[in-house]
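Starting off, we have a lone chain in the form predicted on its own, written out as structure tokens.
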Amino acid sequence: MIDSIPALMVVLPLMAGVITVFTGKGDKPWAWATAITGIVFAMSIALLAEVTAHGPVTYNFGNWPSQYGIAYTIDAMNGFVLFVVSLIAAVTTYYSRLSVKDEIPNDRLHIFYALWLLTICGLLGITITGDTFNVYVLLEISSLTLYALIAMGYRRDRRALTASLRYVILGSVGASFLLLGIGYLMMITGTLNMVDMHDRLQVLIHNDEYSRTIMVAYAFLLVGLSLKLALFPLHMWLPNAYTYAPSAVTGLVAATATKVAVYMTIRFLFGIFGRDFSFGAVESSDVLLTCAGLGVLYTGIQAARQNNVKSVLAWSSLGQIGYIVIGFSLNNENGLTGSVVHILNHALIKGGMFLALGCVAYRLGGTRLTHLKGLGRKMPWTMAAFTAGGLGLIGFPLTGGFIGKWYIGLGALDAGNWLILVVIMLGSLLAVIYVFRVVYAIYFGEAEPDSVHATEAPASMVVCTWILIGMSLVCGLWSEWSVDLAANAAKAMLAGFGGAH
């Protein structure tokens, strides 16, 4: 049974998404989506336990050998990411009932949850598959449905439509670059399987064959992946997409979509090209470090300038992506371990903080800084969760955010890169500024007339918010399990594994 779970984790939400269209109105689509995401989360736990105990799990579709067919492979790296994605999907789906009913017309709820499940299907499939073209197909499934989900926020703010359109344009450009890169690699290796492609590519690189074609493929993939993970300066689709999407959609996307893009980048760069591959005369790691470092500083400044708190967190997400990219670009075990563990911790922190803002939007109809003034007394549990998440963004000791930054800092020391340590510290200082600017308004600001009579959010929404924030605190206090899993994944990727042989 365990060998079939990789296929079921993609097929189940795919079929469920189609069926959701016919489930009717009211709470039926939500109940159906909640059940499916709960089952998927349980399967991810089983897979992670199996991989940790006995090694990779592989499912070959049609029993074709992986070199000729599509193989779904779970190893230490994507088993960890699968756990993160399915956890966030399960929690945000349960959270979404009241929030989505408040923001989406009742006659479109079944469409919303159909798109929701298909987005989750695509994200899970990208993480599981060991076939490069399958990555592209599943990327399109998740992207197209996500464009529509973001646009459905137009009822509260019509800028959701332009945010979705911008995402469509830049997302399509990124997907095109990915497809071109995959096509070039297939042309010279004769395969789409990641492991097979890695093995054949290493022979070609060693023999200095097709060097120009390999360089072009690498460049296309690097640009395409950078667009998908919103790496500075290719990030401009993200702030508005996060700000104007429905609250539940923002919680799901901020915690999963860019994390899956980070996983794709690590899998392609380390699993296919290998850690020692250079982009011509310039080390590709230097290019990534420069973009990520500048991104941490630039986006921190932008976050401190925003008046919509969702926008503050959106710009903050770009900075956190920068930290993750810095970690794996350092090309050593501590740095990559920091990146992988920060995927989990940032997903929990940012997912929880966006859910907290969803609670505010549910009660007050908006998330501007003025809406949050004085809410520390009106919505104490929700605001406490937001504040705890903010400490994690800063990297305060005993929070999950501190663990990732710590290991990334160790990676910088291992690489002898003191400039990166300065960037990490400056980024944390900027986080202090934009987080405490909001926290000050929450606890010391004078409540606006619209929020004077605000009350705590419904229990189901607050509990889901605290599940994610609470787990981030647990990951800070008890970090051994997440760090061990991340370290195992880092060792495997540094060894050049594109998947299980």
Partner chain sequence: MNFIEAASDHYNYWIAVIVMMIGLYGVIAKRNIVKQAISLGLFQTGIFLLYISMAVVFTPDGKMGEAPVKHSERLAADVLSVAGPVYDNPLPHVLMLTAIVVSVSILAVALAIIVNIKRCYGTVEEDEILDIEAQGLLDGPDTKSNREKAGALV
Second form
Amino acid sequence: MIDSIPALMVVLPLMAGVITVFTGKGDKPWAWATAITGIVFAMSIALLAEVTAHGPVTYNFGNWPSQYGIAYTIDAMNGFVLFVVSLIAAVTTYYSRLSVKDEIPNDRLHIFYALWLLTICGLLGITITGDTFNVYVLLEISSLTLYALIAMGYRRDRRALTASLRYVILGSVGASFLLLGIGYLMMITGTLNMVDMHDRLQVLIHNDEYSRTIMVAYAFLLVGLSLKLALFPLHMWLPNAYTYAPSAVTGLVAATATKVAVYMTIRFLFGIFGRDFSFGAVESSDVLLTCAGLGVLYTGIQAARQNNVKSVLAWSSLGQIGYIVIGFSLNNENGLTGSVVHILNHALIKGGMFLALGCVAYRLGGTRLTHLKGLGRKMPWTMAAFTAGGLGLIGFPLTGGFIGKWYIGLGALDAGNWLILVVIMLGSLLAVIYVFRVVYAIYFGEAEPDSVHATEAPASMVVCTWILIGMSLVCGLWSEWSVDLAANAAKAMLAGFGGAH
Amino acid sequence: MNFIEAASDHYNYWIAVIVMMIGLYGVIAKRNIVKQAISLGLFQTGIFLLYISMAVVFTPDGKMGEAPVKHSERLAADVLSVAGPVYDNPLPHVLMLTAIVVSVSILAVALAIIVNIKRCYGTVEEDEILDIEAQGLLDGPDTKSNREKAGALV
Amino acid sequence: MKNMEDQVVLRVFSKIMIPFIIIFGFYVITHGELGPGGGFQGGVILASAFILYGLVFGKDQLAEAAPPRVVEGLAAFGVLLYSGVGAWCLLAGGNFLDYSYIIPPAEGAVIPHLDGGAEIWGMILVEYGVGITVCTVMITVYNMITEEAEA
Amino acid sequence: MDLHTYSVVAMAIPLLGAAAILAFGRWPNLREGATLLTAAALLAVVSCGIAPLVLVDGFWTGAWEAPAFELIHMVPDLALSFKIEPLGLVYALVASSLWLMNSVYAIGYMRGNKEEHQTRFYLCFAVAMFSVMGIAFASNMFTLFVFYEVLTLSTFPLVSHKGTPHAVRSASTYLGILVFTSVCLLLVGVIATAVVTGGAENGYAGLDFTRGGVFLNYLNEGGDVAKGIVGLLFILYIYGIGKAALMPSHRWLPAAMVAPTPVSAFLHAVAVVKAGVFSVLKITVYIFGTGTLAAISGTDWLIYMAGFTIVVASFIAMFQDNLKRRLAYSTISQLSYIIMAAGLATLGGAVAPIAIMAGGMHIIAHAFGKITLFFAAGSIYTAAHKTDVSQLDGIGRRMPWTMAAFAIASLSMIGVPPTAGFLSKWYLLSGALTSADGGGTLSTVQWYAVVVIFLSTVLNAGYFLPIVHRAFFRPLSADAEAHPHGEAPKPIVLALCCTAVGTVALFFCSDLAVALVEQLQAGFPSSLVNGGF
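Okay, that was the form predicted on its own. Show me the form predicted together with its partner chain next.
Below, the chain from earlier opens the complete complex, with every other chain and molecule after it.
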């Protein structure tokens, strides 16, 4: 059974997801989903420990050799991302009970949790698989279910529907570009397996064969991935989708979906094309840095202009993705380490903050800035979590957000790019503005008449919020373990495919 | 190889590209969300054609390969032997089967959402939807009166 | 749509066609492990029979023939059947979907995957799982779109 | 107890105090008791625990070699760690003794003016004090930066205390300038220092404060760095430390004047601006090292800029009618004395130790003087509700204690004996008049410094003495006659008398202060090597 963990990571949520349809009403779907995500989380820890101790693990489906069948390959990089995704999944699932009951009609709960588990299944699958086409299929599984989950927010605000539709259109275009890119790669390498593809591509690139086809494949993949990870200026689907989705869904998605897309990008750029191609033959570093740098500034300004706090955080997510993209685009170890560790820290921070907003929505029915005014005294724990998360977004030292930025900053200087360092700092300043605007309203604003009688959110929700925020603080203070894991992952990725031979 | 020859030799790729571009154009240019969804399907169909085109395997004497069907009279060992028939690569077909299912599901989800949009906004024209959103009439749950308010605008 | 129910030619012709469509659907699913065909295609063909029925005779009739709850349940069952076979292999000690662990392959098989005893059974079960799911999901989609549009 | 462990105790006390204040929020007397007790305990630990270890036991020489107290080890390059060194001790002593005064005063002021949100007020004070201790005892630049930011954030609620739109706007200016400079300049400088002096092979250990300076050690070990880069980093640091209020980043100080007077006193005397100049001194000595800065010989601009700030801020102060604004510009000008001291220290050689001692002494002298002035301003506001200089005619007769203290502090600001201000100016002048190479020649920039010091003394007298003159020698205005009032509440008077006495006492019992600042010379290794360039 232990050897089968890679398969179970995906199959278990898949089977459990469909079984959820039969679990009936009330709390049963929730309990079932919680149990499953808990098991998945435990498995991800086991897997990460195994990968860290003994190197990459490969699992062949149907025992077909990896060049024919589908192989799952886990190395330091995706072992880490798996851990992040399953951690967030476990916490948000446990959190979701009351929030979802509040926002989703009772007779749709089993459908909601079925979609929920399938989304998680897809996200884990994208991360774990070593087969490029499998990436596409699982990406669509997670996206399709996600579209539906976001659309379910329309009972609270009908804009969820248009937000979801926009996500469907742009997300599908992105995925189709991905499919095209994978098609071209398959055309010239004759394989779908990432390891094989990497090896053969290196030979082709080295001999300068098919260089135009490789370039076309690269272009399609880069654009498709950028759409999926919402890199500025391909980000338009994200803010509304995050804002109008049900609270728990936002918590899950914001912390995991774009992170997984970032992982895919790193995997394709470093693990399949190889850094010599991605940042040597094609000078994508400049393009990515420009987009991400402008994105950090633009989204920071937008975030400061929003009146719905969920929107503020959604725009801020775009900026944080910008940092992550900057990190790996610098193409050096410090930058990539910063990116990877920021995947974890930002997931924890943003997940925790959205869960805190979920608590607010649960008590007040909305998350506009006016709702949050004066809540510092009514919901002290939730708001303390929100504030601690906000400090993390700014990148305040001692919070998780700082570690990633520090390494990305070191990376920028290693690359001799002072301008990027300045952009990172300006981005942090913008973060100060938009976080402070909300925090000021929380602690110094006068409560609106509607929220005078608000009380602290139920304990289960607050505890989950604090688990994530607390972990982000711990990762900021005792960050050696997370940085070690990230540095291992970065080394593996810089060396090409994570040594999975 | 002159241009006409290149074009005619690879006519299947040209068709794939043209279908793709029609679809992509529709996604970008059409202001009707149903048309956008259908254009998306068209775009993906173009990609399927591209994949199918690449599945063809030519025999050394220039003929196309056989359909990869396992005939009962052929033994398994025969399949692997060098002298055996040349099959087309079945893998792209299999991949496209999956992709078709995905594409259909996307269309289904998109249509389901569009049906709901029509119900809530009373229209499927993007401009009108944006108009309704811009006027801030949707800051509320999906109730009958809210729906009528939006409907009254159209 | 209402007019369609009055079309005698349509009604009669579909009544004749539907059984054949269903049989062909099952054929395609069953044949999937050897030749062209399989769960996806067969499932869609099966679903087209139901959708044709719904189009011609109305959605109430369709709901009687294929109750939505049953259809939804079957959709989940199909996936379970597929992943269940995989999990069975897993529990039997092999890798996921390694059919050879259901029944070990014959002695001296050149390629265990092609000459194994359980190979065919495993594949057919998986194809049926996929087929059932595709068919029922298509019906559900049809139901959803028509229902919501008329509501 | 180990020497460096004391630093953590000193930080824990205000934090515990903050918890107590929060817990006793509903009972004002208990809450204020907690504040006073905390302040007293902190002073006791710093003055009776840490100071004797340094001063009496001659612990000092060995203390550099002792490993710093590492509270949290984050990643190989970054750690929150603490170390007691003389400069930090000077700052900690000043801050902790004045906090006690300030607490006594704040209780009188807040009750006298019936301010709201008092629990938040005292809580933020305690947290700010916690960060002050962190800044004082930080053993690396990263730790200093962290607490520097905590101080900024924790004082924001204090500045915006009144909650009026004007107060919030001013507080935003305060926060904006301080955060902007620290993030966009200081943090960039810190990261760059880590990269330049560490490098991957050294594990980025280039942020620990070291004797003689990080850069000097780096260069002595065969490191290579362009002079221009060091000069650029120095600019980043100096302007990154916005709290030092070197022009043109001084705008936040007048803006912060909307705060209640105890907060102004805290900003100007106890914590915030002192954190700035303290950090300037600290990076000059322990990050760059005066030897390095002397070798790159491109730091004269600092003295010119400081001199410019001193003179211009004094001129502006002269034309301010609002008493607190006048004091604010006076602070800007006085801070630049300390920055000028740092600038003189960068000339290296024999000047450096004297200049650094002058800087340390002026931190002490200015703190006692300025806190007295602010206490007096707040006292006038509480008793007479007057904020402008022009309203103060004859007020000395109604508030003799307050105005007497004000007069003493003014003398200290000007630098007249027998007050503490004289001592620091003396050191500064002797620093400016010492030749760097021991040959007896003074450079142009040193002559410039001498001129600035004399000019500013005249200007200081020009804007302080008229106030004293008005208070004691002009008749009461008719308006004031109609609104009789007496002295301010007793805690206020008590506090400001204590600090005024302190100003004088520092002059007469200067042994202790001098002994303390003489310890600063320990920061300079016996041999300064200008290698590397």
